[in-house]
Amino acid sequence: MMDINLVIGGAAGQGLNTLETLMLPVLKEAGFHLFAAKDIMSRIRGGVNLVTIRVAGQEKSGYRQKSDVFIALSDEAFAWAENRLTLATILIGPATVLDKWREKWHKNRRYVLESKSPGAEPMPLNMVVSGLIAGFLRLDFSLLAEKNTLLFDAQGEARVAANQAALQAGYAQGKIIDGLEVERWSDAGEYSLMNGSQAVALGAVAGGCNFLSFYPMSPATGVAIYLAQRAGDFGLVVEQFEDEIAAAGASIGAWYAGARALVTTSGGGFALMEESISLAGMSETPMVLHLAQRPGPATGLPTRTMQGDLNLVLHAGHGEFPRVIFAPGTLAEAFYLTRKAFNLADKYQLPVFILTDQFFVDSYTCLPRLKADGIETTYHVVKTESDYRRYELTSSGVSPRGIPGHGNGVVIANGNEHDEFGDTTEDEQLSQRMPEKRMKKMEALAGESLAPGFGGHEEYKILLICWGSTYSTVREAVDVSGRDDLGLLHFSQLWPLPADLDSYFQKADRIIVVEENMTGQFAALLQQLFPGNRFESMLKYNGRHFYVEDIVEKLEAL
């Protein structure tokens, strides 16, 4: 078979992050591509958390919701993810769960997962499924072993002992289940895996970012974590301030001294951000702030997903002034903007927003090995002179920046409005030529704006649209849909949108646009863009990402 969907459901504590991190990497070097995507619950114990890892012979990164093998660890679990199995799921799980739900499913293959012996004590559940899993799909066992050598050994011998002989149950159990032998992927050893958060963080490190500020605000934590974990390899400052208030200010002041600082945060964050973003506009001061989407209002959803906050982005901060709002579709595309995010905040002098959300941050795949060089990290700074002028009025709008005590001229910055040299002004004119010089930028940016990506027919009657995270699951719905009367264009910049798109619009029949909110945002900033077009919806607005099959069952009603 080419892939497997497999689901694994059980209690907050039982380990289910754990058995993630372990196998993900063993999958991998195994020869497989991988997808896996988390389902959270917002509390430290109880509840329910699922775990879905695509293991595929081919590259397949779309969030499919029905699962081919499920394993759950609790009955919870096994009610919780019930819409996500089919009479021909494999079920596995403790004799204790999987006797609850027989009645309903008993036409369901079935394996009783054991995890204690007769007269001993009981073993890691979550590590006799890792084992198990490695067992189904035939793994060379000595995979397994190495990794866990690896994850545990600094917590002692007894662990890592005791977590071998839960492996090696599972493995054993899992050897004698068949038919889910999943085809090898040849072009395994091309690709790296990672996540989200780390695309994000490792884009910012080739794109120069030597300081980082934040406060901890789920789902954007990630990227701080994995980057103060590593700065002294990539010669980082991180600093956990103690508000988002703070963390953006000392975002500002670091640029204006010198450094490329980036500012990683949610919506609830973001908000209180809006003050210092403003800031930034009026002062001209690069800003690059990334920002993972979960739903709002308020707490809303913490650990869930949302494309909720693009008018949030479009429209934060008090006043008018230029900005750019970058939304990948892909980990490399994750990485490559937030690299780009930097040279142009820079060059600019502007803030730069890197949209994500919860399921792209922490959703693991593989992806062809990033590479630093082919992108030029560009560094905009002037030495002053005595007549150093940082708000010159300039036809391109922008002004040559300068750093204190690089060279000889006094910088100034003002968040009021200002002369040329920086000094606070109510003069008539200048107050309308600064705001004209500061939005002159636009029209260069819009210049070099990203064109969206398309795909699908080029005959097409219907054009899909989507941003950001929806990529791989639409551009897969479209291809198991094999309805020839399809296009599809994806954005990875939303802001600001190139000028020559209708030529896409014009083509179609009927304009569809697919996004994670209530109130289609994007369709709406297209309908008051583009209006000679019509711009419909398909919205998903619960807290859980689109699936393969939500896409093709819509497409079908068509």
Contents of the next structure:
Amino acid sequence: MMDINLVIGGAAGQGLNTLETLMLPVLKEAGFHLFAAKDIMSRIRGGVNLVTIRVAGQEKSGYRQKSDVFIALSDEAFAWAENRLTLATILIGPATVLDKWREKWHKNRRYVLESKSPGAEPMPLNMVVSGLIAGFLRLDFSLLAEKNTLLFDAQGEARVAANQAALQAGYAQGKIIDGLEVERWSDAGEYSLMNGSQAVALGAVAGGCNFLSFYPMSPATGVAIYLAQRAGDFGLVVEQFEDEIAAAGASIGAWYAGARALVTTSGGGFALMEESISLAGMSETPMVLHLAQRPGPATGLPTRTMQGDLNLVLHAGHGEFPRVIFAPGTLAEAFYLTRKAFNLADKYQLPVFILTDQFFVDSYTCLPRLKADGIETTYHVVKTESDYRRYELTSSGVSPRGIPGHGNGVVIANGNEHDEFGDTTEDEQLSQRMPEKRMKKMEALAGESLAPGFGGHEEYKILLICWGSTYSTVREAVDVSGRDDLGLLHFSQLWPLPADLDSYFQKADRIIVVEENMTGQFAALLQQLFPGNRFESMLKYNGRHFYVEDIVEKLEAL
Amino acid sequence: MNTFVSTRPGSKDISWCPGCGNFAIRNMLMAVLADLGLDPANVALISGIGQAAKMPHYIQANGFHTLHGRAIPIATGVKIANPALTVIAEGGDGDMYAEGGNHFLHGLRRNADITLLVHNNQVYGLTKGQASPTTMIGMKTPAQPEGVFEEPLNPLALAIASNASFVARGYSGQADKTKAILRQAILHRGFSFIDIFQPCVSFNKVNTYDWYEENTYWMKDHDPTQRGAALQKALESFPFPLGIFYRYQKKTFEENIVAYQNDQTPLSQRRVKIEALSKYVNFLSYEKTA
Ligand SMILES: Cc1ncc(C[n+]2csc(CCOP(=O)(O)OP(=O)(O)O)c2C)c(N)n1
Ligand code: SF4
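Next up, the form predicted in complex with its partner chain. The previous block was the form predicted on its own.
Whole complex next, starting from this chain.
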């Protein structure tokens, strides 16, 4: 087989996370391409969590709905995930679970999962399942054993031994399941494996980030946790503040004094940070803010996904000021764009936003090895003279940025309208020239805007547009649909947009913007900027990421 | 070395009312900073919004006039980026105790080496005389026409209860003694909090210069290392004690940070650590499982 889509469902607390943590590196090392996504309920125990692991012999990162193998660890998981099953799905689970669904799914191939040891005491179910997966994929058991030791060593020998026994028991059960062998992937060695949080976190470090402030909010916390655990290694400070307002403020203070700071949050936290974003705009303090979207309004669906905050970010903060918005489509892009965000924020002294979402930050993918060395990190701080003027009027709109303690001058930043020194002013002339100076930066920024990536057929009639996290899934749907009249344009920079997009639009009979929100926010933005075209929408907004099948079905109906 | 002057080329008039207590606080601050031999290029004055918070424009030093209530977190960021700077967070009682109340509490807990200077005129000046968290019961304002009935906040008692590192109260009408406290607050390693009574001659007709003279006194024989006694003093009113209430030397926020324990280089001078990055970018490292 070229790839199998494996779905494992169970209750929170049954160890699916640990299973993922253990198995993904094992599978990667065994030579597969991987894509893994999570579908989780907002609770600590119980409920239903699903883990989807796509194991492939080639690069495939689309999110497929239908599973080839479904492992149900609880009754509720089976009920919850029925839309992931077909008659061809192989069903695996404890006898109690399988029996209950025998009637409805009687045509399916089925394997009972045995999790009692010969001595009849129960074994950790997630480890039995891990062994089973390794078994039916015909992996070398030593890979499992090795990672088990590495991962659980700190928890003591007894834990390692108990896991080992469970892995072995599962492995034996997996070995008897036929027909699930997946070809190995010849490029595996050239790729690494990480999730979206790690890609953003590492991109920040590559961009020179040395301070991260946050207040916990799913799904943005992963970036902070990852960096907090490596703060010593990276030489960066990670602080959990009393609220998002303080987290954003601290970041502004840190940039003002010369650090490179990152803020990570989700929509609700971002809403609280808006006054700081406005302060960054007025005081021309750089800011890099990662917003991992989840469905709103308010607390919405805390553990699910949505592309609903584009308008929020686009219009965040009162008053008018320039900004940049990135929305990476792949993990490699998340790394390189986050790095770039720091250089841009520093160069233009304005807020730069990185827009991801729950699906993106929580998904693991294999990505071409990142380059840590040869990274060009540019710094734009100047040494001040005693007559330094923080807001010197320049033709580009960019004033040389000094920082306190670097040079003889003093640096006066101000959230009130100000003169060139930074002192508050209500002067009629300055009150016009200063905002113009700030907005002037948009010209150079527009010139630096990333062009969207084009894929699909050169001679398209229908142009699909997507942005951010939906890239891989839409891309695969275009390939799978078999239509030869589709072009695909993916945007990883949403603001400012390059001016020369009309040539893409004019070639198409229909333009359809695919996004995960209810009102077609990006379509509306394009409509406003390119009024001579008609932008239709293809939407999903139930807190779940598009499946490849969703889009294929809609493409077939066009 | 530069000195702390009060003007810049093109400085406009000071927008404080004649007779306002803010002038005295500014003069104290300039004198103390100069007296400590500090260079304006290494001092950062981070203010919120309000009359008091206009200070950075009237002292030639690094300054950031930020947002209402937010001076403390912003000052914390400044200190983290460059611990070599002398960082002063400054603003009015509305700024620090109302809008910034949460940051005040957590600033005390975090204990970054910052001096917090609150100009306490017991009223909102810039928005023209509404009640602040320290306005006394019964005072009538345009916004509280029947008189304030909420219990005034006791910031000193709050700080001492939080085991804050340095807690003091001064009075702008008594420059020499208040300057001495200010000096110690700046020298203190850790979060030093000083509340300074400051008459607002335009909007506070109750707490006037005369009122403060009659209703305050300087503590004698108070041992600021005794938390219980300090709390007792902080609960005293009419007259209100002035002086250093409490002092507790503990590790500062910066000293607790792992990134500064191995390396003293300010964040502002740090560059990308390629080796560390290389170690992580290409290998999936296990998250710790607890
Ligand atoms: C977010 C926000 N809310 C409200 C205001 C309006 N505002 C400006 S100053 C101020 C209160 C000032 O009182 P205080 O902090 O006691 O300082 P003073 O002017 O008395 O020195 C208020 C409410 C503002 N600028 N920002
Ligand atoms: S309004 Fe009050 S606090 Fe403000 S300057 Fe005038 S006297 Fe001072």
